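In structure tokens, the next block holds one chain alone, the form predicted alone.
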Amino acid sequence: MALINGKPRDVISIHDRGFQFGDGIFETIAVQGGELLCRKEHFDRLEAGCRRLSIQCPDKALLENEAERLCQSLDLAVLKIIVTRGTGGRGYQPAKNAGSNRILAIYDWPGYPVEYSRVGIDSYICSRRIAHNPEFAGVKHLNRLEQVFLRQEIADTPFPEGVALDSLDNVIEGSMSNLFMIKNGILITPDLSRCGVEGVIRQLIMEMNKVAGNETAIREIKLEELFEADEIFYCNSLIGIWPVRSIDNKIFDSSDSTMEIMRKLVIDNRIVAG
């Protein structure tokens, strides 16, 4: 099931600058009992995506009645949301003016298995980087070349996910997701100011965490100190929570504090955990 541009549809023009440049932004929503979760943390990171790239986004209401004309009957699946520059010519420059093309399509739950959010999983080290490009980090946008090889080098690794790096041995995020570290009973995540992308359930995690109380911390992470951590946890909107295990053998015994912010997120119906 898809819209494009609020019409049935199942196919795009080849001169669509998201087709050809990658010129655009997108959201995944976890879509539970008809309802979007984080639905609001979804559409304002959308909105301010388009602004960043300065690209024309569509009027709020219109894209949230368009979802809900496909999510009211579902009970769980993924609303995939794409917003892009619109059509144009060969080359880079775009048209002035131009209009945005949005597209909405559905798509089946991912069904990973339950016991990487109650058990954990074990993890390793992407041999893959991830490039410096301040003026995008931050932005979910189409060009994601490098999670794609990610995910490829990962496929091939009993791991269902990795810790990505910088070129300087930065820990950034997962392959598809972002992550911390609590150090210390202090809750810690990567600085994204130079790439990666910032996530609407990481934001959650550390809007609650301050709600609580608890300290939180946004800075650099080397690689050797994530190994000197007490606990470590991937999340995303459709894997919830995955709590670390081990990290190239390296063993990680408590989990204590990321099993109650689980807990916390389910208490408040945000998150689909797992």
Contents of the next structure:
Protein chains: 2
Amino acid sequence: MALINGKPRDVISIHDRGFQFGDGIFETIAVQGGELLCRKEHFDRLEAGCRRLSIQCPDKALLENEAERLCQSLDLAVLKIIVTRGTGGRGYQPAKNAGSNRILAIYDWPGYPVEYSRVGIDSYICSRRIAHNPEFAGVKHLNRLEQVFLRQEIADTPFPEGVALDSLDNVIEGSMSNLFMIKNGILITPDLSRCGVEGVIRQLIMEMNKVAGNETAIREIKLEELFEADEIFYCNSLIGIWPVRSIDNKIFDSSDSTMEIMRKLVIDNRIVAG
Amino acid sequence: MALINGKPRDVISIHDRGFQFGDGIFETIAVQGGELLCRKEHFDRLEAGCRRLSIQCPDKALLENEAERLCQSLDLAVLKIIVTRGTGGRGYQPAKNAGSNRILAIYDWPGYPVEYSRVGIDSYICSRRIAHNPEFAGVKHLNRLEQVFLRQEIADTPFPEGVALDSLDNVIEGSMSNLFMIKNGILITPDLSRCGVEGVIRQLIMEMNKVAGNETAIREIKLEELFEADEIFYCNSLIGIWPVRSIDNKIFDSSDSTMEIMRKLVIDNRIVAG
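Given the form predicted alone, state the structure of the form predicted together with a further copy of the same chain.
To see the whole picture, the full complex is given below, headed by that same chain.
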């Protein structure tokens, strides 16, 4: 089930710049009971992503209306929205008024084992590294070869998610999620100014933390420091939160604060209850 | 005019992994008098690119046959071939037997001013930098946001091409071409093991040079060193060779060796005469 520029279609021109160059951005949204979870946050980030890449952002009311039409009757599903820099010629250079194409598509809910949220997951450090690319850092753009290869690496392990480092042994994120660590009650998440994707749930967790009167430390986290954490968790719009039970052979035996954050997100209807 | 998996179509599934993640590779081939220039070299690199990304390479005979069918009646045009990791689901992780999709499309010949080849171009140093990404360096893959933004930057200048550096002030390539410099008769081209695209014409020029009994130096070129060059030129399959007449305000007053290389490529029917 998909809409392309408002029309029910599931094919796009091979001259679309998303297909030619990965010249676009996307959002992945959890749909529950016909509602888009974190709706405002996703549409705000979509707009911010278009601004970062100088892509003409589709009319928000129109986009939200199309999203509603697609999702209103869905109990549990995934809405993926892609916005590309329109349909262009062969060359890299965009046309002056390239405009944009908007693609909304519905996918099955991934349905990860509920234990991943309830008791946590065992994880590991990926061998593949994420390259620094400050110009596009934070943006959820369509140049995703790195994530494809990270997922492929992880598929050959028993672990559902892995810690991706940069070339300097800084912890950046998971292959499809953001990462937080908690040390002495302080919430810490990697600085993503050189690489990584600024996730909607990551942002929400930091805002919740601020409302509760706490600052979140956004900074470099070296690999060694990660192993000194009291708690570690992954988060994104579809997995919600996965507490980390172990990384390689190091066990993290508490996840109390992580569970508290998860409960808040579920109560506020921000993530689907695991 | 296009063929997708052998069928005359110009639309592709939005679930194609090239569209979803830029998960694929491409070739851009000059077509003259119904012939594909550097045909073997392009198909060899396409195969090598698929191998680098573990994408199932389409049958080469089939691919070449489809290319012939499309191009036989064309006097002067561009053939672009895209091979993606097939049509997948929503997630980054490829299906076990993802297969591949092959897209062949014909485009108009760009028709750059002949002076660019005959008398050379004025050029400049791009302010945007190319990020190091050793895992995919050299490969002509579909994650091309950097080139899109480099072209956009260059479009706001009077120059047809610019020198792209990495974050360490190493000369890497042009925004859509490879770069060579000549110093004291020695041909030198940047090491592309950390970023950049290994172009077919770049490879050919090095082989021609070897046949002539000369080694080409493939190594780091610092920005300062570029300004000490006797000659500089850009090359790719469509522009052929563009000698550089000046970079910023530094003038390069000879292009004799560059012109000699260009003549050889034209005589061997490797590039279209400017």
